[in-house]
Structures are given as structure tokens and as C-alpha cells.
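Next up is one chain by itself, shown in C-alpha cells, the form predicted on its own.
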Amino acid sequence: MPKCKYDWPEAGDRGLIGESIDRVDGAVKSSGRARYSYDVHPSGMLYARMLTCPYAHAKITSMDTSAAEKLPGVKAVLVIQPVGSEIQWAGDEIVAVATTSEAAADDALRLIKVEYDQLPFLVNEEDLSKAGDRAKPSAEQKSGDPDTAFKDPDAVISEGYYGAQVITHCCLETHGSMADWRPDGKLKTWSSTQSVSDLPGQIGEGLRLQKVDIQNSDIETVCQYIGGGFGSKFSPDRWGIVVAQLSKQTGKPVRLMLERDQDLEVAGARPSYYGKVRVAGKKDGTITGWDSDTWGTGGMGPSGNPPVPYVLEGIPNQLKKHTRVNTNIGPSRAWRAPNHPQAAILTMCALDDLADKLGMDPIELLKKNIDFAPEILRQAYVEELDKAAELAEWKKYWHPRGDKTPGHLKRGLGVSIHTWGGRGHASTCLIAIHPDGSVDVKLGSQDLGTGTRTVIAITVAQTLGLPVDGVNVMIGDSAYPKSGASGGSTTVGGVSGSTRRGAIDARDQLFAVVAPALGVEPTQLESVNGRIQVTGDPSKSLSWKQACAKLGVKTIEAQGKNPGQCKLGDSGVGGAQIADVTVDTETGLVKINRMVAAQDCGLIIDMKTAESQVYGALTMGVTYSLFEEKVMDDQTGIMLNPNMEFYKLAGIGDIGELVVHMMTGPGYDERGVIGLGEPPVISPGAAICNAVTNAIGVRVPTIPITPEKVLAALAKGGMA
């Protein structure tokens, strides 16, 4: 039995929880009725555009906006960065205009004259010898005695070079918002954001820095639906402040959504990560030493320091050095599982190389060293590796490096494991039970497309004994009770925790009203199958509507908070993935045959949306492993592929078969709800790299694994 009234139901009493339930907003989205920020078009709306800098590094020497100001249809011109400003990347914002049409905005930008002094720049960081003083040592750690470990005459030492390129977030809906500064002095924005509750405060702070007087309480942000964020949409950004300024200046609602090229150039990117790695091990596979010298770029800001050795953090005798390279490529942002995909590539590829040198099966090498992983996940990793191997038919298809079968098509398998936190964030909700039997749930959360609305509806419906469609979920508005930003895979734990507690308190209030009619104490009641009944006795019951009718004209309201009484979630999950690929040694093309994922995330609220998150992560992983790259030109400093023609993404024919197994039951469910959005996107890069190596017998050192790189690797000593 539950130890606390807020605890999740025991396995036999979960009803809706853990079932595969359709998204509550599925029909709205698939029919095109979902209203995104881009779809908000109030009467009299103006269109905003921004003039951007064409140079990677420059200083503004002169500016003339007079011709644009005189153009018919131009209602406002706002200088964002004045003469004297130093620009650090191509695409940075210089001047904004607000006009009566998109065409007028484009015409106005062409009339603005800006002159620059061009300055030296660096846009590619893989060759560290060319970085000069842009390369700055940022971390060095030593533990144990790595020198001795690598001098041990009995040690087997593997050395390799590995890397992951800069990629952009490439959201389906570009960044931006629509702002409407009302005559009463209040501001409302419809923003594409991952942080509905926090955005008004951020906008208020940004406006006050621009000498615009407004209180945070006078700002409201709405985001009913968002076309992707992946970590890049936590703040309003400069354009979110600019559009509000333009609305105040013109007295009209103004929309400023980035064009696709701008979005790919400056709206965020995942930092790169390259490294030279040595690993030492005993002949039985026990790892005894780690030595890595890594570097990467996050533009002009920090690039992060990926956690290597990844997962097996307890490897003894470590020496780690990391160098940050400042480049003029635009800012970096959190990208789904920040730093972890890069760390997985460096670690899992290095361990795969060690396994090859030892003549070991790489899965057996991982299991041999699993005690170096966090203790709470060790058993899970063993079970996940075994399950993934079973589903991928590892024993049938894996082989020592280099597929020796005749012909130019070579098949290989690769493996990787990963981890993530995922503890639920702070969340507050308001549950209302009305006399007509309707139930409303309000909270200032957001649904990134992962199923937040559905998780909330299931949690409340299960608690109140109602069908899912008996709960009206209201999110996406900062006017609702505050809930955390959707980052770090914290949302499902946060909103399920707050709504579980709030729904139980609301239900208990209803029990207190209904109990006299059934002649029992409130503690003797339960709510199941749309009825309030004496526990275990359906003959003594009222229908849900009959029970709610006893409220008269009163509405029950209860607030739920996370964290709160009772532990409803935890932190720390693991997963194992196996990639099965075929490589054409004549063309260099890599084909994904199958991607297998075994993943835990504690107690699952909705199996369908949980599996969907893993399917999406695998798709994203194939894309960043084989196609995505922010291509920067050394000569001009500009991005060469800021469009959907040349910024390559995987198509449906590139994905292959996806197999997902969620680890549930004893040992998993009792941990409560833990976030899932990020962990399954971590391992695909490493697993695919290892699978390609297994197929052709030689390492393609960096992703994306393009045909050119495959052929180059083969030419350096791979299979004929």
C-alpha cells in the first residue's frame, strides 16, 4: 500500500498510468488547427524585419537610416547596435524596421546604409594549430597515477582521434514572437518559447535595460504550441525585446519571426567537441587508465566541458585537458542533452577501439567495466545491454572489425550507453472541480510536442477516477500558476508531481462534501470509473456528476506543488543503443538498417508518448550522425548552408527500422517519474560511428559520417 496519500498507485491499481494513450491534442495538431506563434495575426499588425551584419567580425563605422524612414509603409526604425559597436558574427542584428507589409520591410532594409571596418576572424576550430590565441585552456583534471598506468608493460593501450561538429537547432518553427503593447500600458506576447512562466520577467528586464519602463506583472506571454526548441528557446533573445519596443513605438501589434537563414545563422548551435584519447586496459578487459586532450567551440562564449570518460566516470588514473576555442560563428545554446552526445562519441568510440585491440566483444567490455558507472544504474545498464543485444540480434550480426563477406556492401553493428538526470522541476498548478462535473487544470507550462498536455490529463484523470477526456488541461499562458521551463527533461516529472498532489487534495475536498450523502467518513471513499463510492462497494456510490452537483454553486479549487510532500520522482536514468548499418564501400554511403534502444525513465505515465520521445530521439540521432553540419567558410566567415536545401536532414528513407524497449517493472517503476526527452538522443552518434567502423574495419573519426569521409578513411587503410 502507498505510504503517503500522494504516492503513485501500486502496480495493480494504476489504471491509466503506464498505458498507451493517444495525445489529447493529436487531432488539433494533425488537422492544422493548432495555433502557433506564427499564426497570430491581430488586426492592424505590423511586420518587423532586422538588418544583419554580413561580416564575421567587424566594427560599425557609419550608419544612415533616413531613406528607410521616409519609405511609405515604414512605421518605425530602431537601431539595435549603433555606430562604434563591434560585431562578432555574421548575421548579428543591427537595425530593425516595422512596416505595413513584409515587402515594405524588405525594401526598407535595402535602403539602410551601414559601413564597417572588417576585423580578423576564425570560424573553423577543428585544426587547433590554426586557432592561435583564440585557443584558451579551460580545464585540467588529474586523478590517480595515469603516467604509471600507461607505462605498465602489461597494459594494452588504444589511441584515437574523435569529434563532433557544430550543428544548429534547426527548429521547424523559427525563433520570434508577436508583441502587442496595449493602451493600458500592458504588454502581451505570443512567443515561441520553452519557458512560458519565466519569459515575462526576462522581457521586463530586457526592456528596462533599454530604458523602457514596465513591470513584470504587466507582461503576459502565450505559447499554446511550439514548433521545436531543443534547448534554444529559453529566453526572449534580442529580437524578443526589439519587437516589444517596436510595438510600444508604433502603438500597434508587431510580429518578428526570424527568416530561415537568420535562424540557422544566429539562433543557437550545439558546440563542437574534438579530442585525442588514450585508454589503457588489462588483457581481461579491465580499464586502467584514461588520457584525453579535447577542444571545441561554442562561438565567442563557453563551449561547455563534456563529461569524459562518459558514464564510466570511475575509471582510475585519469588525465583530462580541455581547450576552449573562440570563433566568430554565433552563440551556442543548450542542445538536447547538452554536452552528452559529444562525450558519448569520444568515450564510446575510444572504448570500442580498445575492445578491438583486445579482441573483445564491445558489449562484454562495457559490462566488464560497469562498476565504474554510478552505482544506482549499474544493474540497469547490464539489463539494457542484454535487451538491446537481443533485439538487435547482436550475436547473429556482430563480427570482429571488417565485414569479410564478398561485395562492396559491408554490414556492421555498434553499441553505446548513456545517462541523464531528469528530476522534475518546480511546478505549481490549480485544479478546479465544478458543480457540473467538469474539471480544469491550469499551469504555466508548455508542451514542446512531447505530450505534456497528455501526461497532465492522465495524471489528473487517474487520480479522480475519470476518463482522460473528462479533464480540461489549460497550459501555455504565463497568467496561469508558475511552472518551470522545459529543459533538462524536467517537465514530465514537474507537472505530474504538481498535478498529482493538487488532484488528490481537490478529490479529498469533494469526498468531504459527498460523504454525508453516503453515510460514511470521507476517508472511506474512493473515486473510480466515473463514480464516487464507498471503498470496495460500488452499490454505495454516486456518479461523478451526481457527486459534483452536491457542490451547489461552489467550485472546489486546490493548488498542487512540486516538489512537495512524498517523493514522486527521482533523478538519473540510463540507456543502451545499438546501430545496425550497411556501408557501400564504392560510394561511401551509410544506410541505417536498424536502431535499437533500451531505455529506463522510472514510472511511465503514458507509454505511447514515452516511446514516441525515443523514436524522435533516434531519428534526430541519425540526422546529426550522418547529415547535419553548420558549414562555415574560412575565406568569408559566413555560413554556407543557412537554408533547408543544403542544411541536410534525414528523410524518411534514411532512418531505417527503429526498435524501442522501455525498461519497466520492479527496479524501475518504484523510482517514480523521471524525464525522458534528452537521454535517448545521446547514444546514436557513438553507436553509428562504431557500427560504421565495425562494417569497414577503419574509423571515420568525426561526424557527420559523410560519403566523402568514408571514402577518405578507406583510402587511408580500410577495406579494399
Given for the second form:
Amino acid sequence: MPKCKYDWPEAGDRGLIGESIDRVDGAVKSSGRARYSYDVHPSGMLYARMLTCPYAHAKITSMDTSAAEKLPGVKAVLVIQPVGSEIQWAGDEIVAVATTSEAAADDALRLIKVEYDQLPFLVNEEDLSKAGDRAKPSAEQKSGDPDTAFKDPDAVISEGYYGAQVITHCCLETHGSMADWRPDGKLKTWSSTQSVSDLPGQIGEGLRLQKVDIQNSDIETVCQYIGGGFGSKFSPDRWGIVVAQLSKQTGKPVRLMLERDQDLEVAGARPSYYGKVRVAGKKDGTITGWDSDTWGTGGMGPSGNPPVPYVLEGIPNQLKKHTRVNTNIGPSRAWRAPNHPQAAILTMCALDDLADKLGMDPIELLKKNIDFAPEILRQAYVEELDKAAELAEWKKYWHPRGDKTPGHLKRGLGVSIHTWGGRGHASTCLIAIHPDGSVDVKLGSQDLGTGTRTVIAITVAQTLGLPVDGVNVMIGDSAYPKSGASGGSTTVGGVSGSTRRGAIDARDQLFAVVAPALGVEPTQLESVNGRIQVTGDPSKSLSWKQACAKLGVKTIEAQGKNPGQCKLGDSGVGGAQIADVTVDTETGLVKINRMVAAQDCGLIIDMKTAESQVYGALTMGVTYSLFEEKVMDDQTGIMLNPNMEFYKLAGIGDIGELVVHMMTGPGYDERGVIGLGEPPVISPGAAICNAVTNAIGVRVPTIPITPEKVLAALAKGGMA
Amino acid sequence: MRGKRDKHRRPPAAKGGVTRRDFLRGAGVTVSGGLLVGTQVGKAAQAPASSAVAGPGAVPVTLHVNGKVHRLQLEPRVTLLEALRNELDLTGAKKVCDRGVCGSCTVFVDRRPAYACDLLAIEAEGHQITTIEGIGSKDKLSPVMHAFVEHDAQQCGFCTPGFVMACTAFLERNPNPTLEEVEKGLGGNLCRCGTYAGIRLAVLDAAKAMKGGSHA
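Show the other one: the form predicted together with the partner chain, since we just had the form predicted on its own.
Time for the whole complex; same chain goes first.
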């Protein structure tokens, strides 16, 4: 028997939990029937688009919307930023129109005349010497005695420059929503959002700031399916307020989805981090000091200091400086595992260079220093490094720096480790068991494609002893009980916790109704295999339907909450990844042979969608390591690649073999459920950088590792 | 690396002699001002009077979609994708890049795959258009759709309908593909969540499942 009422079943009794189960919305998606916000299209709906600023930094000096207002098909013109406004990035929204067709919206925007005074701008930050007063140094952080550590004559010191570029989120469904402000004063939005429960409040606040009167309780947000978020879709954004204003103004439903170029320019970017890093170590590999001077940009806002030294945070004798650079590139947003992939590059590449200087295998260096990692994860890291090394055939393929085999194709392996929190968020749910045996689970959560619906269905089905399709999962509507936003890998822990507790309470209510019929106390019952039975005695049982029929006309309802009684989840996961690449020293092209991930995340609910998270993370990791970059033009201040032919995502032929191993069993499962979305996307960058270095014998300092950079590095002193 | 777009995935030339990419969207076909670029457009604009010129206002357009005939009034600049989504409420084809790069809007034109964002609706007249709604449903999955579920070849699902269409067409041309052929043949579709590993397995598996049986 579990120690605490709501505990997860013990190993051997977990049934569906941890099995590889198809996602419950797989068929609706693969058949093209899933309705995204972009697809919602009620009769009479108007199309909205926005005119944006073509300059990186400017002041609006005049505006004339009269011609657009007269154009047939134009139902509303809304000035978002009036004359006199100072604009801080190209692509910022100036005027919105609502029209009867998409084409009319384009025509209307072309007729709007806006004049600007251009102002000085900065859009590139890698060369800090050009940042001038845009550079904002933060206070130096010091621990121990770094001076002495680096002056120690016995210390081996490695020094290097590393960095990660600004990238965008590039969600395939652009940001936006469809808003319907009805005659009764109620507003309903179909929003592409990671935050269904919180959005109405944010929309209400945004509207009231625009002097539009509405109560939060009169706003409902729906998001059944979302075409990607990755951390960029937590708030309604300005366009989410504008579309509601347009709907109110016109009395029609209005849809406003960003155009692709706008989405890439303004709807989210991952901050860059560059840094000069020194690491000191003893000859036996023990790290004795860390010195980093880092900088980066998150647009005009703060993006935080990178969490370095990463994972091995207990390295003694640290000196850290960080400078934020304010640039006119558009706002930064949380990008899957905010700041961690960049910190992994700054740290794991520096440690790889130290290992090379020491003549050590980098995996041995990490293990040697693993006591600098948080205690709870040390054992996991050692096991994960061993597992990843085995799966990547590290002993066979890794070699000291520089592939010495003849020819222009050089193969190399690189390693990185990572961590993330992932504790379940606050979540409430309502579970209903109906007299006909049907079961509804309602909560204002959302499924970003991570498998949230599936996890909920499995949790409730296993708890009630039903098949997965015996549970009707209802999410994606703010009218349901409030559940947290999906960010920071908090959803799986949140929704599995709330629905487990709710399902146990609902089940116990059912037991109380059924027990007299079976002549036992409710505590003697169990729900397994679609039956309510006396524990261990299937001969004294009722089928689920028979049992529910005893409810008469009364539906059982139970609320579930997370956090709550009993420990169902935890925080803090580790993972190790190894990249195996081949570099063509004639063309500079990097080809991924294999990516290996060993990842823990506590108790896994659905193995299939869990593995998909890791496969996806490795793929995204290949993309940000080799291909994508928000390229800003120093001359004009605009983004040069706001489209999908030049904002490059990896294709199906670019990713190599992906090998995923989820760490399960004793030491992992009993921690309960922990989130998985962020952690596996952290290490690919560092692992690929280290693999390229291992292959060609010289470091390509920054990602993306383009052919041009590879050839430049080789020209500087590698093996050509 | 990139540039693996399948050369065969080209829509047929429309009857009027004006093909895709001949237009810069947002300009009427009859307007030949500075907004239009491309040599083909120049030729179209100078074409003899016998070459039909339509628009810029709405014109009658007849589309054959999933075996049904739809008579619409559309401006000539409306793309096939916009017509499918906005006029016929067939929203399986997604608007993502809107310029013939990502494959999320893949449909069949006379059973050959095409990017619906890259064709004008009037170009599709006289051709049989098939959308994902025409090859299966959630209760009656096509073999490729089924394989996508089985191998979890989808996450957010936004690229999925386009991939299912591309995979279906690919397997019609190449019923016994190798992994390498899959990677080349499906290079014209992009995914952000990173579902390629599942898609590779799904295509190879669907190929097996479709042996000897007809589909879609």
C-alpha cells in the first residue's frame, strides 16, 4: 500500500504509467482536423493586419490614415502608436486595420502614410567595443580567491572565447488570436497561447489600459491546439489587445495573426551570450578557478546574467563579470530553457578546452569534478555520462583533439551536461464520473504538443482502472478550473498532480456508493481493469459501468489540486548528451552523424511523448547550433532574414541518427513527476561545438557553426 | 544542408501560360507597375491580347476540391491556400511561410504535391485539388496518418498535415524508399518542434503497410 493516499503506485503496479502510449490527440492532428487559432473562422469574420515601423529607432513625426479609411472593405483603422511615439525596433506595430479580406488589409496598409525621424541605433553586440553607452555592466561577482587560483604556478589554465547568437522562436503558427466581442459585452478569444487560464486577466488589464472597459470575468480564452510556443506565447501581447479593440469597434469577430516577417522580427528572440572564459585546474583535473567576462543582448530589456559556471556551480574561486547590451533588435522572450543553452556553451566548451590542455578525456574531467554539481544530481550525471558514452561508442570514436586520419572528412565527438528545475506548477481540475460511466476531466491547461492531454488521460485512467480512451480530457478553455501556464517544464508535474489527486477523490466517492452492493467497506475496494472489485478478489466485483449506474442520476464531482497532500513530484533533473559529427574541411560543412541523449525526469507518465520531447530537443539543438540566426543589418538596423528561406531550420535530412535513453527505475522513479520540456534542448549546442573542435582540432568559437566560420577557424590554425 | 526541396514537387503550369512565382502577391494581375517583378510577369504583361487577363476585381473561379465543385468569386491575386482556408473552410493546409518554403500548405494538384501558398486560385482552375481532408479523417486514418500517430511523428501538429500530404505523394512515387530517399524526398517540408525522427520511421512503416493495398 502507498504510504500516502495520493502517492503514485509502486513499481509493478503502475499499469499504464510509464508505458509507451499514443498521444490521445494524434488522430485529430495527423488528419488535419485539429483547429488552431489560425483556423477559427466564423461567418462575417474580419481580417486584421498591422503596419509596422521600418526603422530600428525612430520617432513618428506624422501620420495620415485617411486614404485607408476610405478604401472599400476597410471596417476599422486603429492607431496603435500615435505621432510623437519613439519606436525602439523595426517591426514595431504602428497602425492596425480590420478588413473584409486579407488582400484588402494589405491594400489598406499601403495607403497609410507615416513619417519618421530616424534616431541612432545598435543592432549587433558581439563586438562590445562598438556598443558605447549601450553597454551596461553589472556588478562583478566574486567568490573565494580567484587571483591566487589563477596565479598558482602549478595551475593549468585554459582560456577561450565562446558565444551563442540571437535566435527567434519561429513558431510555425504565428502569434495572434481571433477575438469576438459579442453584443452582450462578453469577449471570447481563440488565442495561440501557452497560458489559457491567465490570458483573460491579462487581456482585461491590457484593454483597461487602453481605456476600454471590461471585467476579466467577461473574457473567455480558448486554445485547443497551438502551433508552437517554445516560451514566446505567455502574454496576449499588444496585438492580442488590438484585435479585441477592433472587434469591439466593428461589432464583428476579427482575426489578427502576425505575418511571418513580423513574427520573426518582433515576436520573440533568445538573448545572445558571448564571453571570454578562463578556467584553472590541477594536473589531476580538479578545477580550481573560474573567470568569465560575458556580454549579450536581450533587446532593450534585461535578459539576466548567464548561469555560469553551469552545472558545476560549486567551482571554487570565481570571478564573474557580465555586461548587458541594449540593442534595437526587438524584445527577447523566454526561449525553451531560458539562458541555459548559452550557459552550457560558455561552460562546457571552456571545460572541454581545459580537458584538452590537461590531456584528459572530457568525460573524465566532468566526472572528476562532479562534486561541484548539486548533490542531488551527482549520481545521475555519472550514470548518464556512462550511458551516453556507451550509446555513442565514445571509447571507439572519441580521440584527442584533431582527427588525424587522412582526407578532408574529419570526425569528432563532444559532450555536455545540463540541468533544469521542472517542478509542477499550480493546477486545479474537476473530475466528473457520470452515471453512464463516462469520465470528464476539466482544467484550464493547454497542450503545446508536449503530450499534456495524453499525460492527463493516462493519469486519470490508471487511477480509475480504465483504458486511456475511457477518459474525456477537456482542456484549452479558461472557463475550466485554473491551471498554470505551460512554461519552464512545469506542466506535466502540475497536471499529473492535480488530476491524480482529483481522480483518487472521485474514485473514493464512487467506492462509497458501490461498497454496500459488494458487502464491504469502501476501503476494501480497488478499481482495476475496468472493474470495481474487492481488493485482490475479482470474483467480488462490478464492471465500471455497473458501478457507475449505482449513482442513479447523480454525477460524482471531485476537485484536484497541485501542489497538495503527498509528494507526487520534485524539482531538478540532469542529463548528458554526446554529439558525433563529421566536418568537411574543404567546404566547412558540418554533418551530424549521431546525437545521443541520456535524460532523467523522475517518474515518466508516457514514455512515447517523453521520448518525443527529447527527439525534438535534439533536433532544435541541431538547428540552433548549425543553422538559425537572427541576422541584423548594421547599416539599416533591420532583420535581414525575416522569412523561412533564410531563417534556416534544419530539415529532415540534417539531423543524423538520434538516440534517446530515458533514465528510469530505482533512484529516478521514486522522485515523482518532473518536467522535461526544457532540459534536453540545453546541451546540443555545447556538445556539437565540442564535437566540431574534436574533429578539426580548432575551436569555432560561436554558434551557429556555419561553413564560413569553420573555414575561418581552419585558416587560423587547424588541420586543413 | 538545406536546398533539398524535391525538384519533382512542382505544380503544373496553369492553362493560361502564367505559372506560379509569376506574381508578386498583393498586386492585381492586370497591374504591371513597379510592384511586379520577375521576367515571366513581364512577358505575361506583354502577352498578346488573346491571353486572358483577369481582375483586378473578383472574377468567377471554379475549383474542384476533394471531388466537389466550388464556384467562387475571387480576386485573381487570392492564392489557392487562401481560397481553401478562407472560402472553403478547409484549414488542414496551414499558412506558415506563405512563400513556398516550408511545405505546411501542401496539397495535391492532379495528384502531384504542390505548395498551395505558391499557386493562385485561378491557376488551379481545371485541375483536381486534393487537400488532407480528402485523403482521410480522424475516424478513418489513411495509412500515412496512422503511421504518424503510431510513431508520434507530430508534436504541436502544425506542420503535420503538410507532411502527411508530402509523405503520401512521396510514397506514391517511391513505394519502397530507403532512409536516404526519405530524407531527400521530404526535404521540402519543415518542422520546428523536431518531429523528423518520428516522421522517418512513419514513412518507412507506412510504405510497408501500403504494400499491395490502395490508399487515399
